[in-house]
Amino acid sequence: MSDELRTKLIKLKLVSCVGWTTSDELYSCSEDHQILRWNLQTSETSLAVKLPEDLFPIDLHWLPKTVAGKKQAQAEIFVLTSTDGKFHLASKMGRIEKSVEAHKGAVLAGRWNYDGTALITAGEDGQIKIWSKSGMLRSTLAQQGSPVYSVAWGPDSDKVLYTSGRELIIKPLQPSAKVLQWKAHDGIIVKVDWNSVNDLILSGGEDCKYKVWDSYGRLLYTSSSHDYPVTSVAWSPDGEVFAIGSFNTLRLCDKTGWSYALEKPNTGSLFSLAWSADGTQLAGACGNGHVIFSHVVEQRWEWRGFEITLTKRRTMQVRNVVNDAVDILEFRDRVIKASLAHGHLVVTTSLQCYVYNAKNWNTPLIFDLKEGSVSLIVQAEKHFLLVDGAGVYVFSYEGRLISTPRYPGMRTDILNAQSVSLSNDTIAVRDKSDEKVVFLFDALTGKALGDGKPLTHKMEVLEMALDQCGPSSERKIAVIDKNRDLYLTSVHRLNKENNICKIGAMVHTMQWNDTANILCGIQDNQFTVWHYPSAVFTDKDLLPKTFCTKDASEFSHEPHILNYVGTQVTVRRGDGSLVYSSVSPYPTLLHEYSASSRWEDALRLCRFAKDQSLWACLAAMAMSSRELTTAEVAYAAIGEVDKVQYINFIKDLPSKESSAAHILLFSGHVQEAEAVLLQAGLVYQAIQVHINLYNWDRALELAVKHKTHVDTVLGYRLKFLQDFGKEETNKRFVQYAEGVEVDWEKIQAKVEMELAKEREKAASSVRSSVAYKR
């Protein structure tokens, strides 16, 4: 996406502030006492307060519009901080509904907090304010020695964050809770704001640049001297991108930091900006006495051989690279989101929702909106996911509502790119109050999955990604926790043991790919791409041999993988380029191939390739899909003959049953190895499993349940004291020894009887489905 601002100006005396009721109407006060209301659709003004004479506004903000979790169409009051030491709760109609005595000296700042309980007030006497709705001192968070020019509210309402000459300071507002300050700018910090989606700070000062932070004070991004102070700043309300104010200067640019856009216009210092509710647009008061209005147009969106730019606020330009075919689309209203992937582009309007399907750009499926204000667009193949500020709904390219997922205390305003994803028929949504938590849901029905639990992972969650393809049974979700190490779990085996695994260390971004299961990373200065992630649920040792690496340094500092479309992956650099990095086709192919087993073909694939990496690959898929033959020529081709001979050694057991729990076994599922064996009837099989590796409490247990072959686990575990030269210490197993007799001569002989019971029982079982087919 590439975006740019389109602005116009309009004359007034110095404007101080300005501040959205509806994405098409703007109030802005200025030093001649009045407050001014713009119509964006009909492009007119009018009068909507004449202030006192001897008032000066300095900052206006609206009430939200959801409050205490209502919703509201519109913003129905403002507050409005002057220079007098007071702050004013004014109605749209325009009456000055209260005044109160807030500060000594002017109130430089009033901020709402996002559900429009509170109100924070910040003075030149230092102090900051909280206050009810109804204007009523609820405390005073902070008292310093210095002007307090900037606050802004954490992203749930519970910390405050506000400058303090060069410093910034994050203050919970539980008193005994630790405070943050560091020190940010080489001048006053003038402006800061606080974005609730993503939970990055951004700040500009005296000392001409602007910088980005995260939640904990460290440093993200730090701009070029300007020539003149930053004395505005605002996030855009999805967190996306950011704008700066500066004299005769405005800027729009990228969460990370680099500037996307940057204008001149004759505007004087930009004391304040505003973004519409859909953040569509950029309103800014001017220092001359204009009022400056901007809308974002020149994004763009790619998939495979297409282009599309949003060329004006209701035109969209597509463009077929590969033949060079050009067809314009028009909307009704403008244009606030959209989405190109899997075939489809899904463009919202702010009462509508456009599907077009890249087969055929002339007739969209249209349906109309409840709430105009999408904020989020994700797509899978099969269906997409619109978020907007009452709810998740999933609907089909057709047009029908699938699902509206719910879980409590859902705040659908915060969710983003990275804490919400979609699969064919999966739904994952990071929790925002507690961020170790992963719900998940059916895309179909929009139920929790399995018993309704959670993923809880064990530490906060930064970002997770769903896979793509293959049956739902075996669908997989990829997270990325706060020590950038990332794990692998399979949503439907949730609660299982080793369902968990750490699959790489220090990644910074990830994207699944949209054909096949293949999962590319940066870790750390290295690029890599996991052919076969699944491969650590089949095989632990093999994981290391299923992926790739190259180095990574031409994709510069902080690079953000935007997605990975057959064989490309798009990087966006840390200065906001593009770069495109090819991957081999071959690992698709294989997993084609998997997945409708033609392991001939597969084989084939392999040994015209002759990549240690796909021999990997297939030795995983093929034993994940008990293809015992396959599996043992792939494990040869890598030279791993232990496994060799156990595979050899799965294929000569005599019954089924005796296969799959060695396949377990394989796995290092031990205990489900268990249950497919006792559930069978073999016992002494499950005995012996424990006695092989070790388990001695757990053979004599079974042992002792089934009243069967206790002497058979004695004489493995004497053997193996003797073997090491030691006494036995185990209180159960010196109980047990002392009445239980060790004869190997009628153990050999037992052994041998249930060797030749299972094999009659298999042969039986073979017999029987013979007759039962004939």
Contents of the next structure:
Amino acid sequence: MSDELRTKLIKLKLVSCVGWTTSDELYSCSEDHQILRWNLQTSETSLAVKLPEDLFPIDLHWLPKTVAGKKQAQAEIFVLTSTDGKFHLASKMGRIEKSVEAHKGAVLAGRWNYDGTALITAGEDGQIKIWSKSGMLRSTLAQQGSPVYSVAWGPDSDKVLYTSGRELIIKPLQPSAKVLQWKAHDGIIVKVDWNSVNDLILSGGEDCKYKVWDSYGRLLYTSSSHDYPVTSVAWSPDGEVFAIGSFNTLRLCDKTGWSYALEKPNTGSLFSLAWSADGTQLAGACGNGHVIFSHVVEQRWEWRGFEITLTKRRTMQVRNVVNDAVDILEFRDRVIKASLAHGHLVVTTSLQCYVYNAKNWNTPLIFDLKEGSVSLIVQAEKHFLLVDGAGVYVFSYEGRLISTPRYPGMRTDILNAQSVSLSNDTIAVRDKSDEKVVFLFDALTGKALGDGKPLTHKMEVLEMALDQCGPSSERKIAVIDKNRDLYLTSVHRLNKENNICKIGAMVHTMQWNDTANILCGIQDNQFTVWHYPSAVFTDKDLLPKTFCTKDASEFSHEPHILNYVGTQVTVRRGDGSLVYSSVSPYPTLLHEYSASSRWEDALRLCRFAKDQSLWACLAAMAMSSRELTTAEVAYAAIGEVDKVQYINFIKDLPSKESSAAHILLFSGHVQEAEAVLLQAGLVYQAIQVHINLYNWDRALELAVKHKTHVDTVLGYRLKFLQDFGKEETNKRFVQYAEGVEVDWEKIQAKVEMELAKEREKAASSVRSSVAYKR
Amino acid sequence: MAKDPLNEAGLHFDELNKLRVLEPEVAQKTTELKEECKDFVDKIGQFQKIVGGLIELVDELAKEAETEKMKAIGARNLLKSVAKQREAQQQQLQALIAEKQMQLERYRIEYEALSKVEAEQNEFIDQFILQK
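Form predicted alone already given; the form predicted in complex with the partner chain follows:
Okay, now the whole complex, with that chain kicking things off.
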């Protein structure tokens, strides 16, 4: 990625600040008391306001478009701060509606909060004041001895970040809440910015460095020293990149800090930078009186054999690496977002959405967008999802609107690739107001899944991803929480407890494969591939055997997995370089075989590959499909003798109900097993299950409830107590022991009878049973 | 020679027999003097003109010398600033080079990773063929 520059018009005096109204209109203020309006579509420049001679503007900020949930076509008023200690509210037409005496000395910064209900100003006098939308003083948030050069609102507009000499301070609006303060730079900090989407803080100072921090004040990146002080910083609205301005310098950086591009325009110091709302254009206020405009170009997307580059603002080049064929795609308007996956390229411009099939680059499918500013595209195999300021939409690749999921309090402007996940049948969206909650929707109807209750994790969710393959009833979601633990759960069984299983710790990043339900992630300093993560639901002990790890030192620090396509994992290292890693193709094949129940082929594959983890996967897959013969072979291959024995025991069970129950028991689902048995009328077997598990209370309860085998339970209990030389302490057992006599012969006879009864019953439906076993 | 009574009275006759108060010799000398004086005045006038031209010329020269001097000073300053400009340009180019080098390093790492993947895949293919 790099940026293309255009400087525009010479104004004689220093330009102090710039601000976008729409994606094509910019206002700039300069020291010659002029506010100019720049129209980029017509390349016209006109004088918007001629300010009074004694007014020297410092900062300009437009009121956000979305005010209190209501949407406006464009920004209507802006705040202008000046050297005489006042701030001014001015309309789009240039009329100054109100001037307010705010500070002693210059007002150095003025910023609206995200919903446009409050304004914050910072002055040379070291005070930070909060004002209502109409310019009434609400409170003085802070007071210090040195000037405050820059302020920024936190993502939820409940915190304020400001500079204090070399330190940064985060102060919540609530008076009692804790203030966070840390030394950030070796020189005075000039500019700060806080992104609402990724919650990261950017600071630039006179020590000629820029730094990236998280919202807890932890340093994530520090740049090398530049030749001149950093005079401006700005996050792009989607939080993927940011821009840095210095003397004759403009730099475009990734959110992790490394630099995409550096330009050395002849501009003097860049005093202020502003991104347009769609994140494709950047304007800068230059010390020598220019206004600089730049566009992000040379963005690249890769998928299998295709490499797509945004060569100009409206042109893309598609290169097929396999045969070196090149196609040029032209668009009517500026490209805003694009995504390439699952054989389709989705491109959005300011007005339209283009869908290309990788087989045919000549005839795209084009449909109009309601609102131009698409902020996110997520693709799945059968459809894709667009996020714009108003909502979330699922479209088919034929351009048909499938659904528009929504939940109360949805804020689409802050959704990013980590907080939205899409599969062929399910959409998952992480809530912003409570980050523990993940909303799940049916992709085809847009309605909430199951009983409508969202998935609530015990910790804040940082990242989540839906698996991409297999039937929708087995859809799984992988979740990374704040402790960096990786959990797996099914999206359809949320009402039942205890089915969210931890499968990894210290996981920084993860990604599902696009063709099989294989998960890869970077765990601490290990690169891990979970060949069959669902194994955790069938046999927990098997999970460690089903994943393979390798050293991740080649990925250096802070790697991020971009995609996992076929057998290739693409990782972006912390320094920005792409690293590829190939994964064995066998697990994918195995997934295919098990999905189509070709167990013979699966066995042959495992014998051929001679890989323990493959055998373990097969064991888990076979067990979850209740394919006992294959499971037995697989368990034998990995030396799990006890499991083999248990499987043999299950195979010998007389009725299909009890074998089904024991398969459930095998996976540790005691309650379900009991339910299956009771439903089939096998009360004794249910009791026996609990006796075997030393689950005495439940066993007795069942026995009493069904008025049978109370003596059996008591007998086994007695035997157990004798074996361990203990006294009966359980009150209920003491109570029942008084009324019931334990006679082992009688018990044996009764058990025999029960088993005979079961056999008899099974024999009557022998055909189905045989068919089932096969 | 007999004295002319007229002469004694201070009256003389000239060659044209006109009556004169001055002696003819004196009169002649006076005339000569007058002529010479006229000549002299003419010459002085000419001289003045020549000198005036000269002064003008010198002035012009002085002016030209002054402008040349200014030019020289300007050029000298420019030279000095060019050195500085070059330095700034060099600095800029240096920064751009550093940027490109970083990009190159990234590409190198990417290339290495891809080579490794290629080697792995080749190995896998070999193994696959061998086992078959």
